[in-house]
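In structure tokens, the next block holds one chain alone, the form predicted alone.
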Amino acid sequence: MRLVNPSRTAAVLQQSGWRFSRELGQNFLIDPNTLDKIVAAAALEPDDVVLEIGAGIGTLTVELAPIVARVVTVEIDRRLEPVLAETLAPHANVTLIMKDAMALAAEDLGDARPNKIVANLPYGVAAPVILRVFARLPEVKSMVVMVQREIADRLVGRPGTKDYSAFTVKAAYYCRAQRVMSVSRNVFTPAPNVDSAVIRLTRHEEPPVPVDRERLFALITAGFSQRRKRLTNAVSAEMAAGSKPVVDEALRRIGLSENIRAEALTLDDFGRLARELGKNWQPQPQKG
């Protein structure tokens, strides 16, 4: 049976007992047209094995589970670990993880290595999800996520706009991003205070920047860190006093201005200047 409207949603909910926590952010999708089309372009084949991040009452889960061979599926709040007991149960290709996403790692899994992921993800931390899922999770080829309107912008956001971010380069040295479709806050119940995207995220077949991965996000990470500056007081302030002509040279040398800012340099530029500023630059480890 479909979870996926309003009065199946409020039924489950009011047999359990169970309250909606502003906290996490919880809010379920009731509609079927919706559901429909992120099923569908997740591309699923009956031998995936999918990993979903929030499962809610098991909505998104209980359609997954027909299609592939596997479905794992994380929740964090255990409040909802006896009614997806109950709405799971017809499944037995389906795994219930109840752990925060954010601590989840590859042993988690057990021998389970999703190859895609199809989730609708929780607001607060989708975007440190989506990098953390790249990073520890190698097999993972795919993502289609509903995320908020800002981070969907965010993920195809370009250089010099208000939406490219730290996160927005990062995201680019996995994947790339394509916005699937809108969706409107009144899908939901609660209705959040935002509006939501569905974005496809295909992971490259290789990094398309031959940088080490924890020195070029450092350096991103430190470009972004004073966006109105100049890129080269942003970053040298991560460096040995006296280092802003440092970081001078290496722009001029790869072909850009010392005045530009973190916003204007695509993936490729950080990485170019990663490797120009070479023993120069010598950050703490990132995190994501």
Ligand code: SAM
Contents of the next structure:
Amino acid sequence: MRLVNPSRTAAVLQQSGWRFSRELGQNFLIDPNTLDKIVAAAALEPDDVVLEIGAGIGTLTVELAPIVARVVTVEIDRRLEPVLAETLAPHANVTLIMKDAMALAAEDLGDARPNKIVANLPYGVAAPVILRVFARLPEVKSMVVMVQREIADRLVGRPGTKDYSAFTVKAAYYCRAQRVMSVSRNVFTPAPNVDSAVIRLTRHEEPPVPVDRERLFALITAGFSQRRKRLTNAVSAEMAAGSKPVVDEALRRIGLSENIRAEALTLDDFGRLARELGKNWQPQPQKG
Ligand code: SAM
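Switch over from the form predicted alone to the form predicted in complex with the named molecule, please.
The complete assembly is shown below, putting the previous chain first.
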């Protein structure tokens, strides 16, 4: 039975005496039309193995289960475990993992090898979860995810705009982002304070820049850490004392102005700069 309507959702939650947690981004989908569009956008095949992050009461999970081979769903809130035990009971091909998605590793998934992600992501951790899943689960080829509109704007942000950020450039390293649709806050219970959007992320066949990922991501983080300043100042602050001329020279050699700011660089520019800096750029390891 579908869970995606206000009265079913209220009934399931009332039965367990359960209360929403704002911190965990618990805004459950109650609009069948929006849910149908998310599932359609995911273009699922019968042999797909889908990973969902943020099961909630299983609203999306129970829609995915009948159309794919297997669903693995991750939920952090232990209070939802008994609720999910009931709502997911009719679906033998669903595996529930009670865990923080930020700490999820391939080993947690047992023998499941998800190739797609479909999720209404918890808003507080949507951006880092997207980067971590791409980094840690190489078999995931695409994601169709609901995120808050600001995160969607950043995923499709163009250089030089306010939406263009370190997250935009790092995500572009892994995937191509397309906005599927805008979503009103009224399709959730409780309604969040912001609107949302559904985004499709398609992993590149090969990383688009042939540079060590940790060095590249650290350069992107450093560049955007002071986005109003010249890139040289922001990047050299993370290098040995007196490195400004080294960065200026590297920028000149790749044909960029010494006065350029991080927000004007494409992913390819960051890649060329990392290569040009060579051993002069030895950052601390990155997590994302
Ligand atoms: N899939 C459901 C739906 O569409 O109605 C619920 C989506 S709700 C926006 C996000 C869910 O993610 C909540 O159930 C919340 O408890 C869970 N969550 C929050 N932070 C999490 C984390 N770090 N790891 C796993 N789940 C998390």
